[in-house]
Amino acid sequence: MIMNQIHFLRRILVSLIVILIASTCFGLVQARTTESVSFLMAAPFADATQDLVKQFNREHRGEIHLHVIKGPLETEAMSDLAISSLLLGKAPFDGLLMDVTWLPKYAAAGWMEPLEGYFKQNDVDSLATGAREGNSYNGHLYRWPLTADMGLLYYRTDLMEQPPETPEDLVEVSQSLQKKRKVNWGYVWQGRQYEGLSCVYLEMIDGFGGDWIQPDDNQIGLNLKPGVEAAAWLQGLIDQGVSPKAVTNYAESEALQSFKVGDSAFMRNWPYAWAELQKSDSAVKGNVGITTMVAEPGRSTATLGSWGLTVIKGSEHVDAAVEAIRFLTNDSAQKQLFLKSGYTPTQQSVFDDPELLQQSPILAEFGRALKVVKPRPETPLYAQVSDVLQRQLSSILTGEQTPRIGMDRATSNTNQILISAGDRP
């Protein structure tokens, strides 16, 4: 079994090296005079940054050549590829574009180069409030944000004057619109057993005033009152017919399709969906508003999602990698990524740009939502604890167990994971 795993990891590394060699397009003479630096990025970001990479290489000709290695499309496949490369020793890339939830695991493993010597406090202060989250671990800065992301509540402006302010309001408005046959469904969201379900639940437990795992003392809040209420509310959406039973198989794309064709009044999704809803084939084009997820009165909440650039420990090109990171995340690059690819900026100055705001007024709404983001538990064991939560929530949503029993089991299993890893007394 162990030998099979070793052979598997070696095959992945060999494949990655082949990709790197095959896609390197400058000659041996140039390589001797130009410092080459490479970043591994998930496919969508590799495509979105192509023009920026070309611009960087023109401006740094003869000094630094930036090369982006195009990784898989899916986040989990991307993480598997990166981890496999790092486990086998010296990785064939200098930097990595990573999801916000990866950082604690990678940093605890010693794979990341600390960046606080390169990015000072004034650099951090220049970031939008929510974009400052998820970049540090154990007192060290390891990651610099390329794009921001947050969970949003989309609603139909042609069916209501303002969005709901509480979970009860959302249900009431949904049922009223369904009764009037304005929509088939009130609310669509990510109910499949995968990471999207954890993000949905985080917004609800936070909205009900609780914590998944408290950041100060690692206390688990899943089976406390807010945690059980959050699970029960999601289950109730299905039981009451506000959400379709099929929502237990919905990821982002399925929820978007339902909302885009006009079948539903509300949708939980990420900022990328906005551009999709403005296309000519959208039945709701011009009739969509966004806000953060409804919660208790006076509370608003949004799961933090983002991708950031890191430098691999042991890279021989740290200074060049940091130079590339600064270029890819400067104001001009952020504007280009937003206008051409719909990626939410991280620099506060971009959110304050009057010309950009006039061109894309939705940017102001994104900026407001970014201010109330909630990070997922910042632990090297995040993948394991999230899997536990997803499994129990899925059983609750499909009626296999009650919210109380499911959250008790989720708490017990999460506790065992933390104990076995030494994260509990």
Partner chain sequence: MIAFLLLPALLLLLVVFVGPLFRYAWLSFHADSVVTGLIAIPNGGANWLRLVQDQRFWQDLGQTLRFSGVSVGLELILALMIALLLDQRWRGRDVVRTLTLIPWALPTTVMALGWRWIFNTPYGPIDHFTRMIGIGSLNILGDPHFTWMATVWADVWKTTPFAALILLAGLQTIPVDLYEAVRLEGGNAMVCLRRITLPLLRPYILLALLFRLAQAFGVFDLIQVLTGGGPASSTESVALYAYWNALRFLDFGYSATIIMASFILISLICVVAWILLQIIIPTHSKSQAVVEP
The other form holds:
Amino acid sequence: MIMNQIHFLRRILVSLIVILIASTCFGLVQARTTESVSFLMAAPFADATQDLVKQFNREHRGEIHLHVIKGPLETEAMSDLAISSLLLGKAPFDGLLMDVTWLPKYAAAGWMEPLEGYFKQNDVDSLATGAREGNSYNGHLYRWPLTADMGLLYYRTDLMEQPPETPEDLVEVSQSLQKKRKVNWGYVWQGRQYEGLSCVYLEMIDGFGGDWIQPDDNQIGLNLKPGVEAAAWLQGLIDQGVSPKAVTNYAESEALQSFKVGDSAFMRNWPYAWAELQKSDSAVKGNVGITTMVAEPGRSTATLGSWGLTVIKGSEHVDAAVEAIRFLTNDSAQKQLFLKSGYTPTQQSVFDDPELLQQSPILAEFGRALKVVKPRPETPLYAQVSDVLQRQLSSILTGEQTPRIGMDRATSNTNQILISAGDRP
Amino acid sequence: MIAFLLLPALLLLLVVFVGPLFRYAWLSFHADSVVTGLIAIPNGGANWLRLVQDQRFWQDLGQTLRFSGVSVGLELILALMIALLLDQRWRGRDVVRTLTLIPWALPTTVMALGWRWIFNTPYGPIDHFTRMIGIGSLNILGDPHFTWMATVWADVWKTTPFAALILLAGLQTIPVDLYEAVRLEGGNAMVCLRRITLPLLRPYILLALLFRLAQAFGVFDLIQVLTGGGPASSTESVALYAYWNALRFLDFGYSATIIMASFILISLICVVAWILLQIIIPTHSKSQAVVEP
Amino acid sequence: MTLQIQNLGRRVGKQWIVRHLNLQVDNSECVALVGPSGCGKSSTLRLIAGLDSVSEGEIILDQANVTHAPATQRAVGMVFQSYALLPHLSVKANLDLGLRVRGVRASERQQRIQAILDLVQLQDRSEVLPAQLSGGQRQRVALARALLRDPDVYLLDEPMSNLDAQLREELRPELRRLVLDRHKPVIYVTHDQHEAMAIADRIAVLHSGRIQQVATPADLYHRPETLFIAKFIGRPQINCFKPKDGAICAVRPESLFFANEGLPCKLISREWLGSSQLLYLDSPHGSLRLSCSTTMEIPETVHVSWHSSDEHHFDATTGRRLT
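Switch from the form predicted on its own to the form predicted in complex with its partner chain and give that structure.
To see the whole picture, the full complex is given below, headed by that same chain.
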């Protein structure tokens, strides 16, 4: 028995060594002729781009070999992995697929290669307007968008002709539907204490006419009227029973679950949810419409959450990496990614493609939402600033404090962070 | 000769344990964040002063202590019961012994995701149950009054087998003779438990207690996945705060300060727990004569 | 006060550990259970104490049937081979535990413990932990605990097997004095036939879970019922000749003597036993052991003889005594 195991282990060990030697030799042969470039991506992106990478390698045989390192599933885990390897000095990858909120922090840490020498004004002009946001910091372009992402309001077309446009409308429609027992809940969203809550709030503070951090004078707008109103409105949703109490621990998946089984009339979520709602296990398939977030007239925004490719500073293959980025973000690649994985494109020409629009009319809605996107505050201290907001908001939503007090605290805490970092006189 | 043989182990300990500790201690007297361009600049005791004034740290510390105390306490009681059960001879015991280890063997994140679904309101089984028996929806993960209990419960579920295993090992070192002797003296099961099992198990209880206390004090992934520290920051632990400072905020100086403070505190707590246990379960009878030659 | 065991048996799975056991032990009588290890003697003791369950038969203690009474309710005083003293309690606390459990008042407990410590001469060791006592002292504490129980029967399970030979000899009369003075039945389990003969009024020899013979030490020595007993009791071991006509003849080494004629033997080796010497001889009927006075000069070849009255005859197949 034990002998068998030892035999078995030895066989595995021998095979491993053989594979190791073989792959090393193969790698050496390859390295002599072609330039090897690698990107680290979160697992879903690595899977989605698999075909494109093969295509790229076919077309660049003998010149460039692109290798995608498959990272963890979750955004947060992905960020931890990237930061850990960057901290150690020489990162084992040339490029990184990066969330929009990481950029100022990474740029301030000096981890990224400026790309304005490669992507010129005409390249930038080819992007959809919303996709031009969140790629630069301090006047340098660091990131080229692979897919756009923005907050959307999902609604049930079988329960209403037109989606509501103002916050008051949404509450009114919800309550009437709830009264008629058409749905258990009016509106489900992301109320858990995490980044998603900041995204939800950003859309509301803008919708009420305010700013998280005012662009003109960099003042904090959280405790101004719109800021407090936004928090009070969200809290009121729970108080009035429009949103379930449990929304205070809802992330995207929990909200989707509620909407997908037909328990809710409205949901705030990202574009990925569209594909989920078209699956056969969805109770609302065919009865879903999307629009942008409710707001005071003319103020509707969508929180920008896009993913883009960057080149790590110190990479010896910048040219090759840029070549790969261009390939992965060109029109035909974006069409493929949209059709296969539902990734929102970033090139304006893709949104204008009549064939694609006919095939997927929803693309027009994504395009419209992308026109009103709003980036989150672009500061290297964003993680702290957002964390402070999440803490106070969560306290407001669970009734631990009033919106007024909470937003005052959030404002003073944010100021403290910015002052202690020397970001504020 | 023995010292020579121990040298590799000592070196390893030095590199793996003492090294980082010194590094953290050093870093805690430096500003090292994205603001300084990730360069360590001495800033005297500024980090420590900030820590003392940081209400969030003290709130997290209180929450971490509550979490550790309650979950380790419950775990030890449950573990003792399980260990006593598994020490008896009965049909299928060996199978059950193996099965009880499963929660412990599961990766914490997987387990935490499972609990997140179980506690889900209104689609999780717990919510179904409470509504069925008429209590109504408890909103366990969304209400700051309940959520910390949910984290305790998930932790107890996962780590009780570990404590039970230690206690079971301890139970098996107690000679059966002792129980028989006390039974023949007329002692019932309660007397056996109080007079034999608990005192003789004390070193093992202590081992389980210290192990688990240190682990619970550093609770991180469970909370990260189950609640993310919320709602209203009611479940944020010190470890989570330190982690956020390091990897989210890139503030390594302050993160190191939190880690050092936790290290000092957990060392103190272990000493206190050790002393408390001496008082609760005395090993020797109080009056003990000097050993005669 | 008597202990009666009738047709007692215990089965574990399909295996009988003890079976068809009948024994009566009277007041102030000490019966030793002897036999090789695994013969069921300790099991028997555990059945009487109530530590194991009885599969068949009955145990009657002082006219009450206690066969199925729980151990906590039997008035049994037991001394374990390991002494089973609680290692974390002082001598005094060890003795106190049982009294306290049985609800004896504090003042009375104090008094009785003092008295018993005087009796076993451990007055000055009362505050000491068991680990700080010598083996003999520990054994006396275990005994004191059994005495304090004031039981209806004393069960001693190899109480001296962890002591060295000299101490055992010293303690033997003390043990007899302490236990037999109580006028209760005593069962003494030992694997040492020598100790059994020294201490017991009667000896029950167990083999494979059954009693082969219950008799006084003298009877057992002089009239062993089976070949097994003949070999087990008496040292140096009895000489057995090769079976002839379905019978085995056996003669004790001390019954052999030198004669002018008889069995011609060759001296192989000799052992000094102090008061006597043991000779290993080679005879036409196989090797023989002979014990004789140390003063004798032994030539290379000798003639050995014995009285026919000293012969024991056993059935070669059953091992039973033939008379």
